[in-house]
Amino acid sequence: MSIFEYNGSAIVAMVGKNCFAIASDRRLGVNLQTVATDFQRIFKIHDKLFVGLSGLGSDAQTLYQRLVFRHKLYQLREERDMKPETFASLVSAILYEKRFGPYFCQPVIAGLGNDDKPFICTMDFIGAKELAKDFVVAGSASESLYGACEALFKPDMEPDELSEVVSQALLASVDRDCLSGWGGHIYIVTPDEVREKILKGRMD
């Protein structure tokens, strides 16, 4: 089994009309044994920027602490929040820096940039970016997430519809992967507000 599947994970980010959603499952496991059912994989960097870290749980928490540290330094120096594109380049650089002893994480970055244009991107564990205009996925359930998102995605969705689509895609996908699941955690981010939702899924 791959080290990326050791703890299991499922993360998806999807864009709507001047908004985006980012969602993850809540299970932390050791192979097939479930250890926790409320594990956090999505982290807030600032009000319009979130990062989801799939892969090894311990590396995800370590990487998150480094990202917060670097973002706070940026805020002190520049006196403004980081744009999503800049943050993606920062994450990529941090991962590539450690390429010979890498963080076993596949990040998903989602944010609102200039003119509240949604930006989403994912990368592999050494920082090779993959940009998308519709959705990005990561984690052990990524194959089924691709299928569900491909089937359900529509361009220019309003926040309420986007929330429903992401919820259905996540729940349908984690049911097809035995290493992720136990409900979901969703953030819907618009220029004015951040909505947080806990989903109940199959508890097995």
The other form holds:
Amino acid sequence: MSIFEYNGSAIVAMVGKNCFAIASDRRLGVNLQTVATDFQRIFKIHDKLFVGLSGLGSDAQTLYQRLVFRHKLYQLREERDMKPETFASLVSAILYEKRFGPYFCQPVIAGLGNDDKPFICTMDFIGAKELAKDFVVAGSASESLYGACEALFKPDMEPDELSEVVSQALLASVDRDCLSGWGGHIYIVTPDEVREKILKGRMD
Amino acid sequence: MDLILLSRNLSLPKIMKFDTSGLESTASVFGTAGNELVDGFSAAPAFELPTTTDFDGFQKEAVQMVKPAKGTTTLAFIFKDGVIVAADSRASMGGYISSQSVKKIIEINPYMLGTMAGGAADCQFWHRNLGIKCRLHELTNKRRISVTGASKLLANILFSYRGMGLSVGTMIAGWDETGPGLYYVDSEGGRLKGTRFSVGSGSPYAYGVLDSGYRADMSIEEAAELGRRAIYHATFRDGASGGVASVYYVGPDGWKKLSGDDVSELHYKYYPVVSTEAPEPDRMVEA
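Would you generate the structure of this protein in the form predicted in complex with the partner chain, following the form predicted alone above?
Complete assembly follows, chain above in first position.
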């Protein structure tokens, strides 16, 4: 099993009507052994921008600290929050800086841009951006996630239906992966509020 | 003698000879002209071997690729009333879960059970083969085979295939005239008699629970619960174990399946969700 599957992870972000949802599993493992069942992989950059980092856990935490640092500097200089599209370019540049000694992370970026239009994108571990209009997935369970999301996705879903769809897609996919699961963590973000939920999943 | 000479001279088709295949103890299931089986306790059925000088290295890479890691948790222990056998039900291929409903406790005959760890095909085939041999023993000797004898039959067969890529880590549990019996047999050719075993990638976690909770004088329900708990804890920590925790009991009247509980339901039964307003106490906090 590769370095990307050393800790095990599953992240999905999906677009709804003027809202988005981003969800992850909660397991941290060392190969097959489960070490923690409350590991955080989705981080808030500001109220309308979240980033999920799949792959090696230690690189996810370090990369998050660097991104928060860069965003705080941006806030001081520009006196406003970063737009999601700009943030995606920043992440891509930071990852490519380490082209020959990379962070073993696959980020998933989700935010509300101008006029609260939802924006999601993912990139590979050296910063190749992939924009999508419907959903993006990452992690050791990514293949199962693609299948589940493709089957359950509908355009322009309201926040309640979106949260249901993302939860079901995540739980169904991690139940087919030895290295991710043990619960779920989902954020549903609308222009007015951020709802955070812990999902009850299979603990095997 | 004259008959044979006659047939050779005149190129007659094969002469009649006594059909002794009914007396052979193992039918030739392997396709080769069944002539390698001489007596009642058969030698291993022979497969064609490749012609190579480096037999150990031959196709080693391919064999290693096929050789599945023993991703499973099975356990068995003897207590005062008999034997408890328990296992999970997950089959995994690397990181992918291929099934959550595999039967890992194999019923060899009504009073003997075998567990499956390692290659599923290997375990299923050789346990069924063992069942056949046990039945034939009963028919030729008019008495049931002992657990000692059955485990020895299997161990000898696996030893003869040593190095050829079989992956079998099994426990043979049963009840015979001497009482409860438990043996561990593996594809390296090892055979151990014991009172407590656990096999598979989840076995360290199961041993922890089993060793600390074991008492020889448990009742059947207590022993079953110990086995169930041990499997549950292994499925929680080990990624390659999961699904359903099955528990069987082997007693003087044979084996009986006691329970098959989904481990996720066991988790919420042992650790019910308590709704609180406060955030979780042992959350990993960012430094």
